[in-house]
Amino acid sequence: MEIIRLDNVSYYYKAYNDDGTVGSAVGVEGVTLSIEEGSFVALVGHNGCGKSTLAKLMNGLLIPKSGTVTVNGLNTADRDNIFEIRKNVGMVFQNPDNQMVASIVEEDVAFGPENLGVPQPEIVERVYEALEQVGMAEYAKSSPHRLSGGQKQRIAIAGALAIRPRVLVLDESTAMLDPLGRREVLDVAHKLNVGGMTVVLITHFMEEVLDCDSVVVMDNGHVVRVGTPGEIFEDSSLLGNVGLKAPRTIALAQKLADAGFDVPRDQRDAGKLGGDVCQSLKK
């Protein structure tokens, strides 16, 4: 069952022409896309291709200029639906510091449900449930600003989880983190997905999409391809056209396979790839 649907959606930003007149720039154009409930979907593409615009359309932060966006059957263009839509779709953005609103972790996580008018006893329950989900319960009384980047982003995710959404959108949420911080955030995202939550991951780190159910490739505001990670990474011409590269291990596996080695073209584990090469040389 689909949880989010976009039908021929376009959104344009105000832009100024060289002569000073007001024009428009494409955010997204003619996008039709369906996201199934319980899936883990990655949106990829070069900077400015429309990924973040698409994310903001998914929870009503932006309203399409044409076409329709529905979340669990609710049209985002109907302002009466926005409250319910934003309860369904939680968002976490790129810079964790910009998402902190309180000086204590538990107060920060409580911000969302407080604004929804959730009764205080239930807020407490939601806060600690969310912190448990992201593995940060022991930091409930800590100051967010004393935490690492990965920990801060996990607190931001907890804040989104406290409103109990059905969809979690991570908009470049790992972009400013070191490899350990990125791993922490991705582990939480996959754990939530295993538990039934729909996850939409916007990223420019191709290694992060390897375990996704599907990958949506964007270019200049358009969706140019939807497929499994294996299908996307096998299409080298597509990746080249949109300025992306396959993860290093897969790219090497493909080159080795093309050179005649008996190795899986979609091998993502460097250690296993080395073993595959050794076995191929013995034959």
Given for the second form:
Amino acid sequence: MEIIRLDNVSYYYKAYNDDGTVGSAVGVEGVTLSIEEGSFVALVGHNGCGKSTLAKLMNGLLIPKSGTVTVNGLNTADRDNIFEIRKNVGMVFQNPDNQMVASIVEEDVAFGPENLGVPQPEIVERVYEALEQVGMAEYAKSSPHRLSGGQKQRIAIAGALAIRPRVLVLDESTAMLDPLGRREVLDVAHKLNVGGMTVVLITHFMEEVLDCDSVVVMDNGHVVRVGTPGEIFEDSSLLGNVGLKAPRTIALAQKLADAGFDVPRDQRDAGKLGGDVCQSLKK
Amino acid sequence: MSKSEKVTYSSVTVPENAAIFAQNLDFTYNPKSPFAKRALKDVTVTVNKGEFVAIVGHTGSGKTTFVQHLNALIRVQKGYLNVLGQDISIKKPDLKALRQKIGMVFQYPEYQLFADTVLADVCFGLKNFGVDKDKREQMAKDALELVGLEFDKIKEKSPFDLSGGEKRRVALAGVLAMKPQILVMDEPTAGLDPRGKTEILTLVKKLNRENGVTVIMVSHDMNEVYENADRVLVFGDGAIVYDRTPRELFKLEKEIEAMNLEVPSMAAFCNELERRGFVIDENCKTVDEVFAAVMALKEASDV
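Show the form predicted together with its partner chain, please, the one above being the form predicted on its own.
Expanding to the full complex; the earlier chain stays at the top.
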């Protein structure tokens, strides 16, 4: 079943021309895309390609200038739907420090449900359930500024989860974290996905894309390709055009397979690839 | 620490080719308070002129505290520190002279852009160092061209209208305009897209190889460290745990993983080959270089 649908969606930002007149800059243009409930979708492309614009169109933070976006059948352009839509689509952004609104973790997580008018006993229940899901329950009474980047992002995810959304959009939520923090956030995202949550992951790290069900490649505001990670990483001319690169191990596996080595083209484990190459060399 | 413990370093011999020389450097945040935290523990290290040194270690390992010592943003509490012949562990080092020699690029340097135009922003440091107006513009032009931006096209633009990668290059130009002999960078590629990362790293490598700038780069991206650095310092709990070439360091797979760091893909691949008796030249670090080395092994075994 499809949870989010974009039909020929365009969005333009206001921009000033050199002569001072008001013009427009393309955010996204003519995007048609369907996101299945329960899927894990990666959105990739270089800076300024429209990924974040697309993400913001998915929960009505931006309303398309033309075309329609529907979330669970509700049109985001209809003001009456906006609360229902935002309950369905939770977002987490890049900088963990910009997303904290309270001085105690549990209060921060409670911010969303409080605004939705959820009764107090249920807020408490939701907050603890959300903190449990991201593995941060023991920090409920802590102060967010004492936490690591990865922990802060998990609190931000808990804040989104407390609204009980069906879709979680992570807009470069791993970009500012160290490798350990990134792993923590991705583990949480995958665990939620296994539990049925639809996840849209916007990222520059191609290694993170490998575990996704499908990859949406964007360039200059257009969706240029949708495919599985395997299909996308095989298309080196596409990657070159949009300024992306396959993860190193996969790039090497492809080269070796092309040169006649008996190795899987999508081998992502560098050690295993090394082992396979040795087998090939010994023959 | 009582005053009597203070060691004097009048007799220290600084190695001849040293850009940076630290001996028994020790630092505690909030000393003599319940929040006291010893962030550097007896760090002794020499960085030679012209080297490209990477500093790695998880958050809280002391790497930022160490690099902030280098241009005296943090003053030496205990131990000895010499930067390009200047003793900066003394009470009143000449900070102006020091900061002209050592350029510091912080995390997300584009957040520090503030002026109306790119030119004004790049000139800001020069102005503070007392460079004349005419000379300033020429130096800013050189720096902007060095980072690959067209001076005439960009000089009057607002830095805030640029893309993420361009903003970072403008911020970098502001530091390079002073023609520092040492460039210290804290995660210079964090948050950039793959193209932006390649641009910045290519530029830094060029500065190091062609202009002889000594580079110290803090990074969390082990692949990037592996492919670019001559030497890696691994910080853990305030001390330097390893000081090795990238190839030697990343042979220690178990130790690296135990420190919550990643083994670079090409290192993991070469390690596996070595375990099975195939040796890859230690200078082969990128995908293309490793591929070429494997093809050479194949040819040798086919004969």
